[in-house]
Structure formats: C-alpha cells, structure tokens
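Here you get one chain, nothing else, as structure tokens; it is the form predicted on its own.
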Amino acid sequence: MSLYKIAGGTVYDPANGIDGEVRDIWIRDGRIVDPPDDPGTKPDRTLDASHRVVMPGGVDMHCHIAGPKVNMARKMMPDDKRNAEPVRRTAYTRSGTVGSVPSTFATGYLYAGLGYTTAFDAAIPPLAARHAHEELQDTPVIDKGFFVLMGNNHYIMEQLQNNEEERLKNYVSWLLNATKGYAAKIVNPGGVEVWKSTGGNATGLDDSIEHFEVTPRQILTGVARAATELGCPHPVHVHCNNLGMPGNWQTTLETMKALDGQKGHLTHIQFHSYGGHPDDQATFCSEVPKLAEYVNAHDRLTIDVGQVMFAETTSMTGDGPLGYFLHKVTGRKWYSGDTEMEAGCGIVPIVYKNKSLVHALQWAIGLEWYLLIDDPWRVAMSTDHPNGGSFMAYPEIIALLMDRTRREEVLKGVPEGLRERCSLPDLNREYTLNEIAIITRAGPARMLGLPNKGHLGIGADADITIYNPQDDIQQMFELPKYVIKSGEIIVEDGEIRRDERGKLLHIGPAFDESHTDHIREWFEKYYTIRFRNYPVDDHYLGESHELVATQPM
C-alpha cells in the first residue's frame, strides 16, 4: 500500500472550509487519508503542488454523453466532426472524434483534461439502458452514472389515475434497480405523451393527459415523493414544461410551487426563464430575479443552469415537441425519436449567434442565475451539453463568472435592446476561486448525494485537479498542471498519462418484491421485449459503485 503526497498546495476545498490554505494531501489506495502519525514518515512518491491551485476533481451534474440520442446526433452531425481536430491515438489513448457531440472515448480524454473526474448523462430511456453502460463504459477515466426518464413512462401515469400510490413507488424502485441508474428524471411530463399521440404538447401543470386523465401536475408530485421516500441521493431531476417558450418562467415558478417543500433539482434553468408572450418573439426577455428570489427563499431547491455560449452545436432533448419546434424556427434537419411506453426524444443543429438579440438574452440569462442566486451551493455549472453549448467551454464560463469587465466586453458585441431586457448589464458580482470550486465541484457533489466526491476530506476519493495560477482565468482552467484520479496522475499538461477505466455510480433502492407480479404482468401485456430480458445484468456495468439509498429526514 503506497503512501503519496501532494505537498505545499494552494488548497480550495470548500466542503471541509478549506478556502486557499497551503497544505498537504496524503493518499493511499486511491483515497484521501490522515497524515501519518510520524512527522517523520517518508511517502512513497511526492507531487510538488506548491504555488498551485489545488481543488477537487470536477463533477458535471447534468450533461449528455451517452444513450440513443446521443449516438444519432453523432450520426446526423459527420460535418461537425470533420471540421474539428480528432482526439489522435497513443500510447495511453484511443482515437476518438471532436465537434459538439464527441465520441465515447475522446468524451472522457475531454472531461479528464479539464480536471473532471465524474459526469452524469441525464436522461436515458429505461429501454435503452443497457445501450447506455455500453457506451458509458466506453467513456474512460471518468466515473458516470445516468438519471432515468420516467415524466411520460405509461405504468407511472396508469397508477397515478388509480391512485395507487405504493405502486408507483415501487415501480419507481424497480425501474432504478432494473437500469442500473442513479436518479428519478423528469422531462415535460406529460407533454412529450401528447406529442406521440396528438401532435401537442401540455403546456399547463393541470392540462389532462389524454388516455390516462392525469396531469403533469401529478406526475411532478409523485415521481418527486416516491424519490424521497425512497431516499434516493439525489431528489427528482426536473425539466419542466414549455422548455424555451417567452412566457415559461410562469410554469417554471408553478413547478417549483408544485413541489411545496419536497426536495427538487430544476435543471438547465436558463432554458425556462423566459418573459413576454409565446406569440411574440419581440417581448422576449429576462425573469431570472422574480425566479431567484424564490428560490433563494426556499431552500431545498437546487439548480444547474444550462449555459447557452456563443457556437454552433447540437440541440438533443427528451423533449420530443421541443425538438419538433427548434426545426420549425432553425429551418436545419431534425430527427425525431419514441421509445415505446416511456420516452421521446428530438434533435436539432443549432447556432448560438451573438448578433441575435434571442441567443445573446439566452447567454445573459444564464449568467443573470449565477450571479443572482444568494448561495453558490445550490446552482450547478453546465452548459446542458450539448444544447448550450459544449461542456469544453467551462473555462470560458468560469473567466466570465469571475470578471465582470469581461462580461462588458462581451455585452458591447450584442444588440443594444439587451440591456432593456435583462439585469446583467448592472450585476457587479465576482465569483472567487472557492465561489468557483463550489459550483464545479463540491456543490454538484451534494446535490448528487455523492459523499465522497467534490472534496478534499478524509475518505474521499482521491480525484484531485492541480493548476497553474494565472492571471488569465479562462487558460488556467482549460490546462490543469495536473489531474489525478483515484491517487494517480491521469493528465499532465493537457497529456493523458494513463489509461483509467473509471467507475459505474448507481443506485439500488429497496423494492417490495410482492410487487413484480403487477409489473410482469403490465409489461409482458403491452412491451415488445421480455419482461426478463429488460433488466439490466451486472456484466455490463464494469468497475461499479452502488450507493446506498437512505431513508429521509
């Protein structure tokens, strides 16, 4: 068991109040551990961290980077991949493809060389689960997990007509344990339902579901509590209804009321924080400060943001009437994809341009939440990747977040009416590098319920990022000196050093067997695949990590 030091780094690490102290870490077997009793005590190896920045590795909440849609969207973009430089073969590496949807492999040589060291792909249609692991544990060097569609799942909104209440709760517990995944997601519940039967969407948290006669309303509600009573990590994951609509932050603000106290995730806020009139695209502009108060006010709400950067990238949701509307406004090639009694998805090409007044409000916004959000723990950084842009533009993000004078600049190369339309241009704030460290890293953690990830504690696990200090932000973060996962170097000036697998994260939480029979019979009824085909086998799962479910508070 070899002991390794870091010695005499600058250290943020802000889950154990740790705000640019020098210190030393010590690590063996791939974990944080106490210093050795014996101040005399020699390490097997020594890193020199000293003046350099030493935090966590990275964690992407909410990004996507696996499952079907992911995969066509790699299909449908081959132009996008020639024109961006490959991810070249050596002798710790496979080649792997660039551009906004990149490749299984150049995927995690990309997070690796950032300093992320965990990703979460958030929304894999139950069915396509064991595609999912597939092309997860082709992602290397990261540990990853995926969040489990269930907004517009048929069984979930059949026993919320019935009110059957246990049912749906251990079919929840089923489902996550059958996937192998990590959390409950919800996509436009209900709506993306109308959209496969009627061409419609549900645009009100009480439109009625036609066949079902439920409401989005209650799918939110029991999703939400069967994940709490479940003790999932994680609360249930929530994109809400009328996803990019001027108008929305109403059905955003009814969603977050909707859940009265449970605990919740709205993710890729930015996307739902839209005023004026869904008619009228000249009334679009910012609600971001009547959305934070809220959510300052309330405080089992968390966030990540959605990012939009200006770039031309890939728009793929499982929201499939959002994608049909995107082809509607961009005019460029759409793919539309069902997946039988569960999902939907929608892909569009999009470019982000910032000479239209639309993307560059878009880009403001999500700064707008940044900034506006009182308590840093509780908003994630993410561009949505891909949707706002590439999770390669972290950096950028990071640079914008921590200098204002270079918001100016960009706000000058926008038009002019953004100014009446938004609270940017007047915003002051300044993220520090621990602010920063926070939102990367030790906050998406706790949001995740991952307790030995995003800090530098003992026990964690020993996925650090070590940088250079520079006076240009955006160039420190996109070249750490250094990236070690589990107690080794993987990265050294932007160089993969090491092939490292890393890990599958999921869930298992208790499920009533007496259950099954319910659930057999429904499947065996109305799926085209074999009830005892459907769950996913341990093999496919490689090195894995079930974290434990617990009960709630």
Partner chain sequence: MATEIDQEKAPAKLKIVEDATCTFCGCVCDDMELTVEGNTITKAKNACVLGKSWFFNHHIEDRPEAMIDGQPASYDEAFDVAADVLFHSQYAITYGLSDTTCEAQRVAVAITDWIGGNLDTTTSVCHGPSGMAFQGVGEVTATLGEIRNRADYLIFWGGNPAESHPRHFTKYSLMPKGQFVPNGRKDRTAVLIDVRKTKSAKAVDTFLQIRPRSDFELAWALRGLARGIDVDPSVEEKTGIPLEQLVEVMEGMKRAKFGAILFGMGVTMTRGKHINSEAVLALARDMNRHTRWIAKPMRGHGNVTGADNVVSWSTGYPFGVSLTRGYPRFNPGEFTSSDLLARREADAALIIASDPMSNFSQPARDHLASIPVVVLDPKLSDTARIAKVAFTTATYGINTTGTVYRMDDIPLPLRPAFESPFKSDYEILKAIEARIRKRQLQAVS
Second form
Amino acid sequence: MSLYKIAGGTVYDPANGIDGEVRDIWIRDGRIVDPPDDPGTKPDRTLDASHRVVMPGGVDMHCHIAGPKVNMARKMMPDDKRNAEPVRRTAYTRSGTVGSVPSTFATGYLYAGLGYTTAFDAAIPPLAARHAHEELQDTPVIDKGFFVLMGNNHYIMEQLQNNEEERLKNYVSWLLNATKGYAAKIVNPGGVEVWKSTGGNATGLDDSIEHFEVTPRQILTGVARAATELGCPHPVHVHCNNLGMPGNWQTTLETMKALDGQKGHLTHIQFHSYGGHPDDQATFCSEVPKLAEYVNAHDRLTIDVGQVMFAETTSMTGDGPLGYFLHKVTGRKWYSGDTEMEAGCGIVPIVYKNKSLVHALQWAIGLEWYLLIDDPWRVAMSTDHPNGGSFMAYPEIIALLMDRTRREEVLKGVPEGLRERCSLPDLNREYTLNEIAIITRAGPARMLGLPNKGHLGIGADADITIYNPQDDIQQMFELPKYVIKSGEIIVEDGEIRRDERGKLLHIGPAFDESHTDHIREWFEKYYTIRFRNYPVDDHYLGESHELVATQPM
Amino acid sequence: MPAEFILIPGRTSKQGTSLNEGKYTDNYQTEINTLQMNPDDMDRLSIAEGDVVRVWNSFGSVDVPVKSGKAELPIGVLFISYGDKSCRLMGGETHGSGMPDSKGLDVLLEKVES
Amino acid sequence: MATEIDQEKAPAKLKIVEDATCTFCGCVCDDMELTVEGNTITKAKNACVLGKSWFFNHHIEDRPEAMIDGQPASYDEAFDVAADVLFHSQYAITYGLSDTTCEAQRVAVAITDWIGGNLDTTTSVCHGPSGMAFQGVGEVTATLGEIRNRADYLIFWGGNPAESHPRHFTKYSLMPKGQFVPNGRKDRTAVLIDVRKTKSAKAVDTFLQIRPRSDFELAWALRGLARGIDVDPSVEEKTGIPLEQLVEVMEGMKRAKFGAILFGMGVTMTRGKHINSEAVLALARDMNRHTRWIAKPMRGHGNVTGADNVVSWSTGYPFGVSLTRGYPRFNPGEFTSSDLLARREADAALIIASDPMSNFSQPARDHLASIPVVVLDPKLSDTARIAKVAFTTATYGINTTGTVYRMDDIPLPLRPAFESPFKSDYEILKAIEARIRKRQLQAVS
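Same protein, different form: I have the form predicted on its own, so give me the form predicted in complex with the partner chain.
What follows is the whole complex; the chain from before opens it.
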C-alpha cells in the first residue's frame, strides 16, 4: 500500500488536456491516485522527474508478436537473427534473440525498453488462441491481448448467406469468449477462402465467394455490425482486400464507404493507398490525399499506418494469397499455413530499399498518412510490426514526424520519380510532443477502448515513461530514462531492473446460450478437434488478467 | 563371403504397443532384437527363421536372429526395430545436421554357424 | 486429509472421461472416451491399437518416487541432488521434451537458460532435417482439417501411417468424408512412396516402391515434370520407378483440386536428410503454380510439435540451441545432443521423457553413460538405469493436465483420467528451478 510520487515532471497527458505542464503524479497499488488531501503527506518513495518529459506508457495497437504465424517466422528465419545483437540473460531476466521477429522474452523487454507498456497481436486464428496465450504468458513486462480472425470464417459466411444476423452476432460473441480475445479482426474478407480453395484471391468488395455465395462487403458489414451491437470496446479491425496491389485505393475507399457511418478501424492503411494499374508497376503512385480527405470527413473511422522503413524484415500476414504474391515477386522462401474453417497465413522475408521506387513510395505514403490526417486522435503509429518494419523503428518515425529536415534528408536518397507520385515533399507539417503522445499512447488506447491505458488521470494504470529531453528526438525516444509499469520502475537507462509478467487484456461480450447447439452442430461436422476442447479455459489467462467491459447497444 | 545389405531401422506398431507395457517385457525385447529379411535373400543365403546372423559395419557388430520380412522388404534390404542393436550400428557423425545416419545403413551380413 | 482416506476405502468408482486427448503419437486425437475404474483405464473408445495400449498400460507403477545412484530416495533429496548436478555443470545438455506438456517444456527451457546449458529436443533426431529444410525453402502447409475437408490427392512418402499413426487415414486424410470431398475415400486418389511395401501400401491406389536412398532424385524428377522440364528416363535406374509412371502421377497431381504430401522419417533419416526434405517441400510449393498443394511432416511423439513451438518462441530457434554464452545460438551438428555426446563435450544431462540410451549412436551412448544424468520418466528406461538421479513421474494426459500441440501445430488441452501419486514433470522441474534460482540469486545479492 505504499504511496509513490513522481515529482515535478513536464507532463504530456493529452487525454486529460495536459500539454507539457509541470505536475506531480501520485501512485498507489499500481494505479494513479489523487494527490493526498494533506499537502504535508510524505510519499514512501519519490522519483524526481524535474526537467524530464513524462508520458503515459506507449500502446501498440497493431503488431504481430505471438501465435502460430509469428512463431513460424521465428523458426523459418535463423538468418534474420544471426547478425542481430541478442538479448543477454541477466541475474533477473531471460535471454532471447532479436532480428525482425524477436523471441517472446526479448519482445517484452524490448517494448519496455522503448517505453511501450501495452501491445496487441493483430491476427490470431481462433483455433490457435491457446498458443497465443502461451506465448503472451512468456512475453514479460507489457500488458497484452489479441484480435481474433473472423473474415474468412465458414460459420460467419454461412450465417451471412442465410441472413441469420442473430446467429452471426452470437457466434462473434461466442468466439471472443472462447478465445479470450480482445477484438474482431477481418483480413482480406473472403479472399483467403478463395486462396484456400483455388489458389486465387478476391479482387474487390463485390466478388461472390464460391460455395458460400457471399461477398467481402457482406462479411465486412456483418462483422462490423456484430461488433457494434455487442458493444466491443474496439470496433471491427479491418485489413482490406487487395493489400499491396497498385490501384487498391479504390477498394479501400469502397470499404470505408461500405461501413456507412458504422465505427471501424482500418489497419496498416499505407499498404492500401496505392494508385496506378494492377498490371503496370510503372504507374504505381500515392492516393493518400483522396483517402485522407474521406477519413477527415468521417469521424467514426480510425486508422493505423503500417509505416514501411528501409531495412530487412519479415512479411507475415493472415492474408494467405498475399504471401504467395510476395513469394512470386521476391522469389524468396515462403511459408503458407491454412487453418481449417477459419483462416490462412503467409510469411516471406523482405528487404525494403530506399533505391527502389516502389519501396520509397511505400515509405512516403505512410508518412503522408500521418501528415494528412487533421485529427491525430484518429491515426495510430504502427509499422504493422514486423511487416513494414520492426516496432524498434518507432523512435525514428517519431523523429521523421517532428522534424521536416529529417524527411528531406531521406528524400535526397530516393529515386527522383517519387516527387511526382506523392505529396510528401510538399508537406511541411511537424508533429508536436503532445501530438506524438496522442498517436503513440492516448489515441491507440482510446481507439481500443481501454479505459485505464494511455492517460495519467485518476484510476489509470500507472504505466509511465519518463524521457530526458534531447535535441536528437530519435535518441530521446530510443532510450527513456525510466519506464514504470503498474507503479514499479522496470527500466532505468535502458537496463531492465526487474522482471514483471504483465497482464492479459480480453473481453467477454454477452452471449445467448440458446445459440450453442447450432454452433456445436456445425463445428462437429467439419473440425478435426472436439467442440469441448476448443474454448480456452481460465488456466491460459496467466497470473494476471483484466476483463475489459463491453457496452452492448 | 559376407553379403552386402542396406539396413533400415524403423518403428513397428508392435513396438509401439509393447513399449507401453514396458521396455523390459519379452514382447518389446523380441521386437527390438529380431532382424527381418526378404525370403528370397534367406533362401539364397540358406538362412532359416530363427537362425542367428552377424550384422556389422565400421561402427559395430551385432548378432541377431532372423525372421522373414515376407513381401514387405525388397531384396537386399533388412529391417530392425530401433533399439540397442540398431544403435550399435550407428556412427556419431551427423554431417552437420544433428541427425546421425539412422536409416539406409550399409552393412555386411553373415550367418553365425551354431 | 479426510477425503483421501474416504477415497481409499471406497470401492473403485466408475468414471467416464469424455473428449480426452491421446498423446501417444503426433495425431493427438482428442476424441477419446475413457472408462476409468480407480487407477485403471478399462475402456478407451475411439482409440487405435497404439492408443489402447497407451491408455491400458499406464498404471501406477510400483517404483520409488526417485532414485539416486540407483538407490530409492525421496523427491526432496532428489531435487537437491538434481539441482546440484545442473548448477555445478559447465556444459549441461537438456534433451527430450517431446513427451511432456508445454507447461513442463517451458520450465525446462527456463532452467537451461538460467544455467547456460544446451537445449535440444527429440526433433533433432526425427524431423530436425525437415526443420532445416523449412529454413531453406519454407513450407506450404495446412491443418489436418484442411486435408480432411479438401484433399482429393494424397501422397504418403517415407512413412507407414497404417502402423505409426493408425488413425491418420481414418480421421484426417484418406478415408473421412469432408466438406468438399463428400464421398470420402472415393473422392481421393492416394499414392505411397516407400522402400518397404508396408501395411500402408494396401490402403493406397498406387504404390511406388523406390530404391533405398533415392528420395531426393525422385522428388527432383517430379519437380522437373511439374515445371514442364524433360526428365531423362535414366531416373528409373536410380529410383526404380519408370519415367512413364512418374509422368502419370504428375498428371494426376496437376488435375487435383487440393493435394497433400505427408512425409515421414524415411525422407529425413536417410542420407541427404534435410536436402531430401527440401526437395519434397519445394515440390509441394511448386505445385501451387498449377493448383493447391501442401506438405506436412508426419510428426511422431505426442508433443514434439509443442517442443518445437516452445523452444522457438523462447529462443527464436526450433532445436539445437546453445545458451552457454548467455543468449541463444543455433547450429545443428554443433548444438544437437547426438553430436555433443558423441564428441564427449557435455558434462551433465537433463533428460525429460525420452530414452536416448535406446536410440542414440553408440559413441553418444557411451558418453552419456559416463556423465551425471538427471532423468524424468514415468517408466523405467535404459537412460533411467544409468542416471545419477531418476524421477518417476506422472504420465502426461493420463494423470496430468496441460497443453500439447498436434502435428499441425493445433494446441489441445489434456483431460487426465486419474491422479498419480507421482509428481508431474512440471512440478519436478519447477522444484529444481526454484533450487537453482535460490542459489543464483544468493550469489548476486
């Protein structure tokens, strides 16, 4: 019950309207509390934060850090780790490997080292939920959860085919409960099923998916409606059709329009904002201005960027046909894994080079998104780790956003053709520290509907990052002075001081039991495991978890 | 004159079932200590079921009784369930793979006259 | 405690455990219906011949809970000695792990990390080469349900599922009626490629009896045909299969809607090893130019797939991991157990649910018998017999809960049938870890 005070820091807490004010923060039992009534009260401990920048802990709302896909990438890529500085065992902490897909223990320590205290894996096939939980238990320090893949689920497609909205809604709820997941995710709706059955892909929102006779549009709107009606704290999380294809911006715009005023989050939108003709690389260009204009005018839409950085990384996706496409383009090793009744997966190593016009445009398109969205509360920082780059690149991205001259430096090294294919060279906007605090913690926490994250108000989890202000913004964000998790100092000057498990964040929306039999009947027809062995029991919640409330309509 | 063979150690379902009873049961011990051979090879070398043969290579040598592999085994190929005997014919070299040559071993075979 | 006494006095009650999971082989069938009378399983509905023998023969054995130097000892004494052996070792190896729960595997990995030992599993001597092949070319694969629901062309290669994975044919691949193959066996074409004409040959449409050690050449010839390259008829001399027959098989493979190659250790254990696996994985991958094809190694032990997963997520590498420098390094041939023993480098060993004394090479066995070994096994084994400390353990899945991964990476829960007086691998490893950590933390404070 000790009382802890962080004294005199310059606080950036945008959720509470605090933009660089010198304040004290009081902590008790891992949460932020009111200052004591008696001004003479002495805290048990005080941390001097004067002349330092104090922010809530970072929140990564879309990354790939756990589960079958991530682990397959680890297995497939020893080459990716050989030259990367490893995480060494200490008296208190475990060892690990890094590269673009760090091992679990390394992932937790590296996030914490960057001042991030919460992260969500964005694509778990329900059948592998147990696996994701096991890995998350071995991912220390950070609080975490995952999104559940639903966009190519046979039961969902069958209910849409038969106009069974109640069944659809209850199944979405059942699935979130059974997996102990956090949100509904759709990846290339319908397209992955086409890949699994024929090796092809869906080409747009109105393709009819063979056998089920539903369209990607129906899947999108059906799952979106279910998530809304169930009162999920985070709305449907959408990976659009046609990822990576020149000309795909129109599919993306159609997707936004199809949501028709419903809440929705469009993820790694950088990969979905391309102009040009699908069969002609030379026509590849940015269409961010048109898409950003639409997002700016529709306040129920939020996005994360999926920034590409110039480096070697690993592409990993629930979008099976995309994996095959990348394998054909790069000629490199390729993993594809299809999950019965539910999902697909593709993994291919990839190198983003600044000398490649396409890669340079992808980099520029990501930055255009940050700079063209008027309201920073509706754009979250992400690299779609590790797809566009590692989460370790966040400090560099922050520097690019806060300092226009850094962008100009990079632009000097990219192909000339970039200037006429995107608007980035003309964008002068520079982010403020407060805006950075929004896109890296306050905004994503709000988009996720996490009441106790991303802010420093009373009752919030005491997850706090304290930086030494520096002229070199990248360095400042790469090496926080202190990282506090649940009220304890975990990191000091880049050293992990103590191990901490972190908690699982999940939801349990209401479910009408009368739907169980129908789900069971379908399940037992096609799955190769028993219905009773599918739901994840409490044993997998680990030492600590939090059930985040739903608010049904 | 010793005859040249290729030895393929492997698992059988009988080994699998008797394993659960225990490794020191007669069933299991018989399974891992019996060599199977193509009946034509047995005729050619005048070996009857139950005869003991010596099998060796540069790594080791074992004496084992023979039974007919019936139609399962092609001529020139021997089979034995994994166990002490097959271990004795395996070398430690893994050619950088971690896996010692465990199947398809070149061996010589000769009948042990009793 | 009163309840325990009551239970002892009461006549054995009949109990039914539904949806129990069989951990004998990599199929990990989770539809067992076990009838349990006291400490005996008397019926195992849905179990195959291997599953039945697994469930019927794991009684509570009349053995001491632990042995030190061959003498009966208490768990507590044995924990101390085991911790002592591992704590004082310079180069300990941890090996086995494929027949225990993920929960126990995670503790074994932790111990090895804390003491800076070498971490390896039975994968290195089963599908380790397939793991290396995966790192070379990748893998196009799917869960067993995809095969069941879609596959109309099956190739079984270098394996004998009829005997090694008896329910694979009936539950997952050859026989079942599936979503897009409603007539089951009638909708599927099946080919077996093997050196021996095993019992599996009877189940398939075409049996290709290849010459020993020609798997690579056969796969390469098929890859050529898949790409429309003329293959020299001399392939028959090497493989024993006429070119015309290969052409015919390839035509069938291209006509299929969804094909699957299921390959066994006939591919991985033979000369060529990971190169053989690479050829097979590349063939399945290449076939996707024509239609959907996948490949899948037929994993043997009940939770070897879990071991691969746990070791991978903890260290970044699937097997053959050295933690001796304080961080993970991977090198098959260097950090694999068979090599470390055959080269006489290891100075202690922690062997969990495995019996290397009965399947390692002679030089490896000789060295293992000469160093202090800590063994966890429900039954007496050749390795337990040479151990410094041997723990008798509860049997996973029969006596303990936990998680196991099926050969297609699907994690499944265990539903134990009855309690064992012996501790689980997890409990024993936790106790050893706690003792080691206590000493380590005392040393730094």
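Positions refer to the first chain, counted from 1. For clarity, a rigid core is taken as the largest C-alpha set superposing within 1.5 Å between two forms. Here the structure is a predicted model, which is why all the values come from computation and not from measurement.
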Rigid core fitted, is the C-alpha displacement of Asn16 between these two forms 2 Å or more?
no
Once the two forms are fit on the core, has Asp538 moved its CA by at least 2 Å between these two forms?
no
